[in-house]
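One chain comes next, on its own, written as structure tokens: the form predicted alone.
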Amino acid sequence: MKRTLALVLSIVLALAMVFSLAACGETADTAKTPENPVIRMSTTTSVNDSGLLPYLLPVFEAETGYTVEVQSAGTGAAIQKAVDGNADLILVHAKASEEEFIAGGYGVERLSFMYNYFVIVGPQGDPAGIADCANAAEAFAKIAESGSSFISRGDDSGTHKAELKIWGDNAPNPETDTWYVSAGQGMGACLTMASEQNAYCLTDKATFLAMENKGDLAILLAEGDDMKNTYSVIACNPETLDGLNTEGAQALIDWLLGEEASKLIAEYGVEEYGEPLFYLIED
């Protein structure tokens, strides 16, 4: 009788443990599946073409259960997607446009968290002689004076806005200055054009280093005071825009600004290129 009772108790305890473990597993699975699992990110091409987002996002997705849908375009187009209600957050690099986005009620807060540098690339022979210039403005003036070919993004991207700022009042007219090509293309396409046409081009350093077929292109001017390229992340404003995944956007922002992502960003590119492709903004 005692053995029978002990056996019954053992079976009851075993079943209790099974149900308990099943419940725990169910809770864990539920915790890993957000109510709205899709996050729409509208971003500039450089963080995508450089490989940074494809490197970071799988880690975030595996840890949180979210899926991030990345829409990559020039900063102007990336911001417009958010204004049109087609993004939950943006990651871009054009301060004035970002501030305008927030002032218009479309964004919540501009959070700058990393940077890299613009560089001027061109033929290794450097026909305009810009390698010894003190800054980008001087280099641009030499390119214009020599009439050397220059490929411009021409697409209202953050890189294009930075280029126009460097030109200042001396911006070329693509209709009359035949050496200046306004491509209306992304960074990768413009670098390919520059390689094929032995032309100069302003690019972010990360995208250039990640480019496989550089041809005769080389970095001729880098990391001047007027070449810093700051990236910011902004959650879209649910008070202005409908259908947002605000919780998901905030989860991604918190992760990007957190310790794990910071470590990954700081390490990205070091093994392959001997230097990081992006740098963290220290508080």
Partner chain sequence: MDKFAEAFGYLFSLDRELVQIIGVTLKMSFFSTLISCLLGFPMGAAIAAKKFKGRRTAKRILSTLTGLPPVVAGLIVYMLFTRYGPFGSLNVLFTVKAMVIAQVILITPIVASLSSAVIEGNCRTIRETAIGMGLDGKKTFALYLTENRTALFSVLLTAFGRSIAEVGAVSIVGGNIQWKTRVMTTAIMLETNKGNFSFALALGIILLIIALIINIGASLISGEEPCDD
The other form holds:
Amino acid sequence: MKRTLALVLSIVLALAMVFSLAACGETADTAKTPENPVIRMSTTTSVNDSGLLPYLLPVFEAETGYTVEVQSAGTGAAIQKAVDGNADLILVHAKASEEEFIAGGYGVERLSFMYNYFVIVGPQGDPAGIADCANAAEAFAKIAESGSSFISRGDDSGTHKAELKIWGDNAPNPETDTWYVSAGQGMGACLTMASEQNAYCLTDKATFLAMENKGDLAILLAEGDDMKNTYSVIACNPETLDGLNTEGAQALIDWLLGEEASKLIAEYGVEEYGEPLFYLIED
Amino acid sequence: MIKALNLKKTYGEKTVLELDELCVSDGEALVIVGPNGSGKSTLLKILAGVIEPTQGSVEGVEGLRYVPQQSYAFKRTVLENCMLSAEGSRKEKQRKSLEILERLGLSELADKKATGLSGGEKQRLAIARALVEPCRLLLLDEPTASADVEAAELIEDTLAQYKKATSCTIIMTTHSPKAAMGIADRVLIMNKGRRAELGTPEQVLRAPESAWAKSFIAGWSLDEN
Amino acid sequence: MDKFAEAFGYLFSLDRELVQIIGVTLKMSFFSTLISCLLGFPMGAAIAAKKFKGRRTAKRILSTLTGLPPVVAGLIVYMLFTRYGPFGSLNVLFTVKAMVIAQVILITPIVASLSSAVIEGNCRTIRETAIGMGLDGKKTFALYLTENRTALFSVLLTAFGRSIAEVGAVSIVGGNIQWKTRVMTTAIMLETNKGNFSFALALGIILLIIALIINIGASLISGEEPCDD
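Given the form predicted alone above, I would also like to look at the protein as it appears in the form predicted together with the partner chain.
Zooming out: every chain and molecule, the one shown earlier first.
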């Protein structure tokens, strides 16, 4: 009895292995497969958490026969991966770091193509009373004054850098200002923490809207003049780095800046959230 | 009074023990002898409660101490091993343990790590652990098996003294006729898991009933020489 | 390379934040190890030595739980202690307490499984001997543990190793909060995410050195002879 059971199990296992190997062998039917079909894109967790890429990229892939491998990490790591030669292009939203990247010879050109706004989310009751503030700096001052909990990315990311810019000279000290929590985590994780602790947080709108369990959090301040968040694509520089798929990177960049992509980006999120999550930069 | 009724122990198809009745009176010393595989150890283990009989029941074995054939020394000193089964305050435990260790010739080894003892010394330690306190029933499985002549004498003397002092019941297995004759009130000869002879030493050893027992006794004495 | 040196520079200069992070790491690992062993050793002994109904099932469940992914353990604790969960009112989330709880859930089955394997080796002999000496159940149970103390100590060190190296569960339930719940592993994650790979690597080596020091200390306490002595 035991022996037959073992025999049956091993046959099932063997069949499973054969089938999965066969499935790998199947190629998705593509119109024309370019010579180097894999494009490696390094981007940030914020972009990833917004869901834009899984929405856009399949269209590009179907049309061109390219496959885009998206790697997301914190802004710093995303850029470092490109510096290490592990990406063909980057898509980030940290102007200073981007300019450094190009100045160092790793990137070709900074092409800003879309933007959205950072928003300040917080508990619906708004204990610090920031809803009527004119801009983020004012709101932050009120939060600091009232000692309300605030979750900071604390990870040198684009969002974190934007947050620090808003604080300016009044940046709180995570060690002594106990209401200021330096979390050292991605956007999604920080928002979850904010929801848990009924705290304020600076976030990009897209990630917040895409978040499933918002708890008691709501957008309290949106669209201040100091809250704009610009996204750029930069092709990695073949003169400095080896083994790049320059053609593929260029094809993807051209497509992202083109009409079809613009239309799709402008539509993204409208049906689900009633408003677009990204705006196009008119050039 | 120890009563074992209808004891049977089987391992699969093989029956290693089959005993319809065995009664041992309080204060009696019963010595069990027989060739290897006759079921002596199995019987002792069942009486000790270490293994379960396939059939049958055992009564009257409360307050027992059992010394198995292969003894295990705990990872502590010889003295501490003994103190494990002693009772009372720490000082009393120590006193009783040193006393019994002295009787069994182990006092010099009292502070030595028990795991470093020889086989014979470990055997004596196991006996010391059993004898450090008085008990109602003492079960010993070949207690002099690993002992040299001197040690065997120590063991036999200690057992005899113990029996006198505590009037406990002793059931022990042995291959040594000397031990059998020395301490036994009754002798049980076992063969292939069954009782072959049971009676006083004179009855059994001098005038056995069955032919098999006769030849067993004869062969036995020859070996001892 | 200079990032590497920078990290060790932080260590030798006893940079306050690094020292604090190491402190939290050791505190967390100490309690996780202690509690998982206090729970796991008796569990392992019971499974090895006692006959009870459903023993086989218990053994299988235990074995399966040793494969529990740390991140899942973190999720479970998160869902128990989230504000909207059953124990939300205890305000345990994002504290070192939560991290210890998650690690205990993770490591206890491993400790129990390993100790069970260790004790299976000699529990039969110990039981026989203990019965022969008239020792009661409690004393016998204690002997299962003390007679195997060297092997169990090495199980304890394994538990410690698992605890200090864990990152998935402590990230989720601790939140990597600076000055509060940041430990070496989550700090390494953060530096990696920031792109400071060399720095992160150096932190990793520092972590290993700490683990080495603790293991050296431990082996000085125990120490047994090898087989061919």
